Structures are given as structure tokens and as C-alpha cells.
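Below you'll find only one chain, the form predicted on its own, shown as C-alpha cells.
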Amino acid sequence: MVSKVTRSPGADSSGIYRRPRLVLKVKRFEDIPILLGKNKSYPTPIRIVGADYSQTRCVGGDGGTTVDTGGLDKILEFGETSVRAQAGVRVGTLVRALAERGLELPLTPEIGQISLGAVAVTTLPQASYGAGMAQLSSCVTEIKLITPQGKQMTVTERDRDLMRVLRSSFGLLGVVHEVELRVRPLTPVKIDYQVLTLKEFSGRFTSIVQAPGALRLHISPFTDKITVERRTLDETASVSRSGIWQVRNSVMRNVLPAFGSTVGSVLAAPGLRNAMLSGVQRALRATLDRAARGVVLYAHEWMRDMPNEAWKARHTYSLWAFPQADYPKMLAEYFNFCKSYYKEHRYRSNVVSGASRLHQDRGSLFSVSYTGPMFTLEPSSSGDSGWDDFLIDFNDFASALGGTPTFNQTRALQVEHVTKSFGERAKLFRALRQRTDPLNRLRNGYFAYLLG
């Protein structure tokens, strides 16, 4: 029935403790109802895992059964406007297969390791080009799943309200085994950069957000610099991949996290660590300045595959989203927060913070831009000593300023943060989940605490 049955070692590869009793890998989706029906053989809770790159305990096993869907790895059908695949297919595999056919997803993530099952039912905000689509689950047009009672169910966009709930259900309403996603013709993307001070960013903010294109920010509170990365779709552009841009890409996504990890473990004195990290970030900005010259590429080229063992990536982060209108003011508060925290605790994040502009997207119940356009803020780290304590204070800071978290990417989340951010939406989801899964077959302690 399953290809693998193992005892859990306690901690998973990302370093977050899941503690399931059993870890299974399914070969066929037809086996899933059997798992759900045998409570004694496969103890509650049953949680589904794809690549296991979540930043929280949303797939925590809690003495139950963790089911790995990696064996459901077939792309089933390519169409002109859609693609159908099993839940275990990695988004990187899918995106490259689409590119070979001159197609792409409307949104392309930074990390290729995410499974399509996770894409369908989790909150994964992405730098967006326009209203209506600012997270990966909004690309999903059909979901096939097994209910907690073991019944097959298919939900399409015609079931708009149900689809909205499923797209951020985190496996609590059923086990996804197949998805359909919309696609479009492969389109060149022009990449431009501006390196600004906080004052310059605030002064130009209106023009920055009114200009077309998707926005990513690279934020350095201790050097008072914000790098604005604009991605503009241009069907007429000729692809021109800058060599220095490729160097920048490698440094930003591979070298810097590893360097931060090394500095954190080798240099004990906070002052030395601070000086070294600031120096590296100045060098990175110089690379970005040179990289800004005429880079045109396809979206799948900025996507990277992380190691199969999450801890080897040496990169972790936490995500909150804030209303676009107040973002410059919030960013000034964040710069002050980071400097005050360092002064008191002698700790600073050792990787550049990221951010994305999100257009309004009401496609899922827990979309972080459900109420309007937002910008994320994503403090990042190699997971060095002091990071977890920093996030506890940062979460309170973010919540107080009207931030919205996610259940899978916001670490150290508390009930009061969820209640303040989601209010009636959280109550609606809780009521629906209780009706759908009255025996709590799919609910673990993490969601029991945050959502009841």
C-alpha cells in the first residue's frame, strides 16, 4: 500500500520538531482513503507533507502519521491554458516542463522545491503583476482531494466559495492528490534595480507602486538601504542574461545564507559580526548596481532548487504583510526596531530581509492581501543563535502595526496574532473545519492551538 514505513527520528530535516509516530510515503492516491479509515494502524493526526519547507509546525505529527506525497509525481496533461498534475510534483519540475512547451504559470516562485499539493492549499504570497493573483494558490483552477471520511471530491472554480476556503486550508479539510493550474504563454521579464535610502524610498514610494511590474525589495536596516527590484513583462524584449546578474543571483540566494551561518558560528563578538555582515551587504549592493543594466530573462530562470534536506539551505525566514499605503512608515519603524533590538540584545539577522508587493487577492480565505494591496516583510536568517528570540519580539511588533501573518511562513505565531488579523474569517474556517472533520483526523496541535 505504501512504499515506505519508518519511525520518526524526532526532528525533521528543516530542524523544526514534527514528532510523528509513523512516516509513510504513498505510491497511489487510492491508498489515501485506507490510511484515513484505519485509526489504529495510522494514528491521528494525519498530516500531509510535500517538500517540508514550511517555516512552522503546520505539518507537525504530534505522535500521529505523516504522509509524504512525493510518490505522486506525474504531470498528467498539458493544455493551451492549463496543466494537470499530481500533488507530489515539485513546482520547479513543472515550471521547467512548461517552459519547454513555451508556457509558464502566471506566478513563478523563488523556490522550486514546493510541491503542487502545498501550492493548492497553503498561503504562498508572490510578487504580483496585477489585482486578483498575488499568491500561488490563485493559479489553481481545480483540486481533487480525499475527505477525512475517505470520499473522493473534485472542486473547481465554479464552486467559488468552497475553492476560496480550500486554497488556504492547509490539509485540514482533505488530502489533495491532483491539481489543475492555469498557464499562459512564456513571456520575457525585464529586471531593473534601484538602490535607495529609506528617505529616498519613502519620497518616491507613490511613483514606485504606480509604475507597472512586480516588485521585490531587499532591505538592509543597518546600512539604511532598500534595493527595489522591478520585474516587468515585455513580450517584445529580447532575452539578454547579464553575467553579473547571474553572479548576483548566486550570491543572494546561495552564498549569503551560507556566509551568514559561518559568521554567526565563527565570530563570537557581536561587533565583529555586525561589521562583517555590513561589509558583505555593501559589496552585494555594488553587484546589484552593475546587475541593473538591461537584464531580460524568463521567469523560471530566477527560480532555484533548494537541497532536499531543508537544513542544508542554511536559510530561514518569517513573513508578515502590511497595508501598502502605510508601508514606508512601517519600514521606518522596522529599521528603528532592528537597531533598538541590536542595542539591547546584541543580535541582528545575518541575511538581508526580503519583501514583495502584493496586489489585492481574495482568491483564498487567508490570503494576506484579502483586504487590499500589501507589502510583505520577511526577516531572514541562517537560523543562528538569537533568531528565535528575535522573532518573538518581531511578531508582537508586526501585529501591533497591523500586520497579517501566514500559518506556514510566520514563525512563533500566537493566537492573539491570528485573532487580530483574521477575525471573522478564522471563525468561519473553524466552523467549517469542525463540520468537515468532527473526529479531528487531520488536525494537529499547531492548528488546534491557533484555530481551535
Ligand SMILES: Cc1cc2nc3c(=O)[nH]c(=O)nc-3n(C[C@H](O)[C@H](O)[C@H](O)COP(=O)(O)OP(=O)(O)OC[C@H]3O[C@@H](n4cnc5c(N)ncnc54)[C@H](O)[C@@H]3O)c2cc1C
Given for the second form:
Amino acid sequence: MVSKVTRSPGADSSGIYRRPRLVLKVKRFEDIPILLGKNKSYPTPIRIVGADYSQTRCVGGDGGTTVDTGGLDKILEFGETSVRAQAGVRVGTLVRALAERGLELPLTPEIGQISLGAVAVTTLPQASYGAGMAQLSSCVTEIKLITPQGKQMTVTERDRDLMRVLRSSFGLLGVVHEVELRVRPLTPVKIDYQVLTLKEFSGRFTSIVQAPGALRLHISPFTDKITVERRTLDETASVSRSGIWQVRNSVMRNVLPAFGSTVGSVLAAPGLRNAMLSGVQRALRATLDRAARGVVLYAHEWMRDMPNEAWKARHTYSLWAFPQADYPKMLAEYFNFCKSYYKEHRYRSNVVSGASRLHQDRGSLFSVSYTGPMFTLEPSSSGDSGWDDFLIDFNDFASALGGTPTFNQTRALQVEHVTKSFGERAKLFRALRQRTDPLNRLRNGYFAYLLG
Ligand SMILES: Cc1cc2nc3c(=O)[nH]c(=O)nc-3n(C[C@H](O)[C@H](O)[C@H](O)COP(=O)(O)OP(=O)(O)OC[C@H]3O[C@@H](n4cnc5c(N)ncnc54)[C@H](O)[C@@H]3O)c2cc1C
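The form predicted together with this ligand is what I want next, because the block you gave corresponds to the form predicted on its own; please supply it.
Below: every chain and molecule of the assembly, starting with the one above.
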């Protein structure tokens, strides 16, 4: 029925502590109720793991049973407007299979490893094109799950409130084994870049957010540069194969972190290190300048595959979202924060910070754009020494400025940040979780601390 993977893995080299007593790979969803029912053989908490790519302890083993859904890997049915698949299918596998049929998801993330179970129940904000669709979970139209009591349940978008809660449930309300997602015809995306100073960005902010398209920002506080990447859907465009996108991806995602990591570990003197990092950022600038005239491609082409073992991905980041209206002001504060942090602690993050514009999306309870349009801010790093401490201070900075965190992509989160951002929504979720799982079969220490 299930295969035992190992008895007791502990913290991995990404530093995320897990320590379950058992790790099992489930091959048939029919076996999940049996696992849930046998407390002695399968100790509490039962935690589900998809690709294990979260930046926090949201999977968290805590001496219990970790259930790997990797064996639930079948795409079950392709339709013209929807696709049905098991929870262990990776989004990259699905997106490529859809592209072969001339289809795509309404939103396409940049990494292919994410499992469809995580797509359904976690917070995955993406640069969005319009209201109501700013998180991957909003693409999910139906969820099949096993409740903590071992009962099968099917929830569709017709059950709007229940769907909203499940899309933010992180495996605390049940084990998802199958999902249906919305799809649409493959549409070319035109991509343009504009490199601005913070002053220019602030001055043009209204027109930047009013023009159509999805926005991704690449932010360098120390060189006072914000690269605005605009993705516009264009059915009439013909797709160019300039190769610029691959170059951009490679520089942005691979060269920078790898270089940062080498520099960080080899050169101790911060002055020298930062001079070298600026050199890399100049190289990045040149690449983007070449791409400024525009590239047209399909969304699945920007997806990249990370290593299957999550801890081997050296690129790390943390994510908060901030109200759109105050974003330029917030960025000015962020630039000042980074500079004074560096002055005091001689630490600066060695990779450009990313950001996405999010339209309002109330499709899930812990959506970071639940209350209105937002922009994320994603400080990034190769995980060099000083990064973890930086994030602790950055979290307090972000929370004080009205930021909203996530449970799977915001590192070093504290309960006061959760209470401040989610307030009544967190209380509602807690009450529901206590009623649906009174024996805490699915709850780990991470969520006990943050959500009760
Ligand atoms: C280097 C790196 C780059 C990244 N880049 C991006 C990016 O470009 N875009 C983006 O959107 N995200 C990105 N992420 C974030 C990552 O995709 C998310 O954190 C996502 O949740 C990971 O999916 P997963 O399958 O690994 O989930 P896991 O970490 O395995 O699980 C996440 C949560 O979902 C629960 N869960 C998983 N499956 C189920 C199920 N079947 N039933 C019930 N509960 C379940 C788990 O218990 C856990 O609480 C990146 C992460 C890393 C480390």
C-alpha cells in the first residue's frame, strides 16, 4: 500500500527542521483513511509533503508521520476548459502536458517543482493580469480530499466559503488527493523591461500600475535601480526565439545566487564582496538592456526545473505583500532599511529582490491580496551568513509597515505578525480547524504556534 522511505530524517541542509518518526510514500489515495485511522502505527501529526519546496516548517514532521504524495502522479483528464490530476503531479509536468495540447493555466509560476496538492492549499501569489486571479489556488475549481476522520469529500467552487478555507488549509483540514484546475488556450506573452531609479519609479507609479499586463519587479536597493518587467497577453503576436529570456533567467536565477554564494563564502571583507556583487549586478543590467526591446513567448517557457532535492536549490528568499497604494513609499523605506542594516551589521543580501503586482483575490482566506491590490517584496539570497538574522529584523520592518506574510514562503514568522495581518481571518480558521480536527491529528508545532 505505502512504502516506508526512512525512519527519522532531521533538519536538512536548508536549515528547516522537520524530524518526523516515519516518512511514507502513498501510492493509492484509498490508503490515506487507513493511515489517518491508525494512531499507534502512524503517529501524530500526520503531515503531507508535496515537493518539499516551502521556505518554512509548514510541512514539519514533529515526531509524527510524513506522507509523501509523489506516488499520486497521474494526470487523469484533459478538457477544453479544465484539467483533472492527482495531488502529487508537479505543476511543471502539468504545464508542459497542457502546452502540447495548446492549453495553459491562467497563471504560470516560475518553478516547475510545486505539487498540485500545494497549489490547492498554500499561498502562491503570482504576477497577475486581473482581479480574482492572483494566486495559483484560484485556478483550482474542485478539490477531492480525505478529512481528518478518514471520510472522502469533494468540494467545488459552488461551495464558495468552504473552497476559500480549503485553499488556505496547508494540510490542516484534510489530505488532498485530486484537483481540477481551470485552463485556457495558450496565449503569447509580450515581455518588456524598463530600468528606473526609485525616484523615476515613484513618479511614474500611477501609469505603471494602470497600463495593462502583469508586473514583475527586480529591485536593487544599493544601486537604486528597479527593473519593471511587464508581461502583456497578446493573441496576435508571433513568438520570437531570441534566446534573451533564457539568458535573463540564467543570470537572474543561477549566475547571481551561485556567484553570491561563492563570493560570500570565499571573501570575508564586506567592502570587497560588495564591489564584486555590484559587478554582477552591472552584468545583469546589460542583459536586461538587450531585452528592453521586447520578447514574445509562451508562459510555460519561463518555467524552470529546480533540483528534485529541495535543499540543493541554493536560491532562497522570503515574501511579504504590501498595499499597492503605498508601495513606492514602502520601497523608499526598504532602501533605507537595507542601507542602515548594512551600516550596523555589515550584511546585505547578495541577490536582487523580486516583487510581483497582485490584483485583489479573495479566493482563499489567507490570500495576501485579500483586502485589495498589493505588491510583494521578496528579499533573496544564496543563504550566506547573516541572512537569517537579516530576515528576523526584516519581518518586524515589514509587519510595522502593514505587510502581509504567508505561511509557506515567509521565513522566521512570529505569531504577532500573523495576528496583526490576518486578525479575524486567523480566528475563523482556528475555530474551524478545532472543530474539524479536535484530536489535532493533522496539526504540527509550526501551526500550533502560529494559528493555535
Ligand atoms: C528555491 C525556491 C524557488 C521558488 N520559486 C517559486 C516561484 O517562482 N513561484 C512560486 O509560486 N513559488 C515558488 N517557491 C515556493 C514554493 O513553490 C512553495 O512554497 C510551494 O508551497 C511548494 O510546493 P511543494 O509541493 O513543495 O509544497 P510542500 O512544501 O511539500 O508543502 C507545502 C504545504 O502544503 C501542504 N500540502 C502539500 N500537499 C498537500 C496535499 N496533497 N494535501 C494537503 N496538504 C498538502 C503541506 O503539508 C505544507 O503545509 C519557491 C521555493 C523555493 C525553495
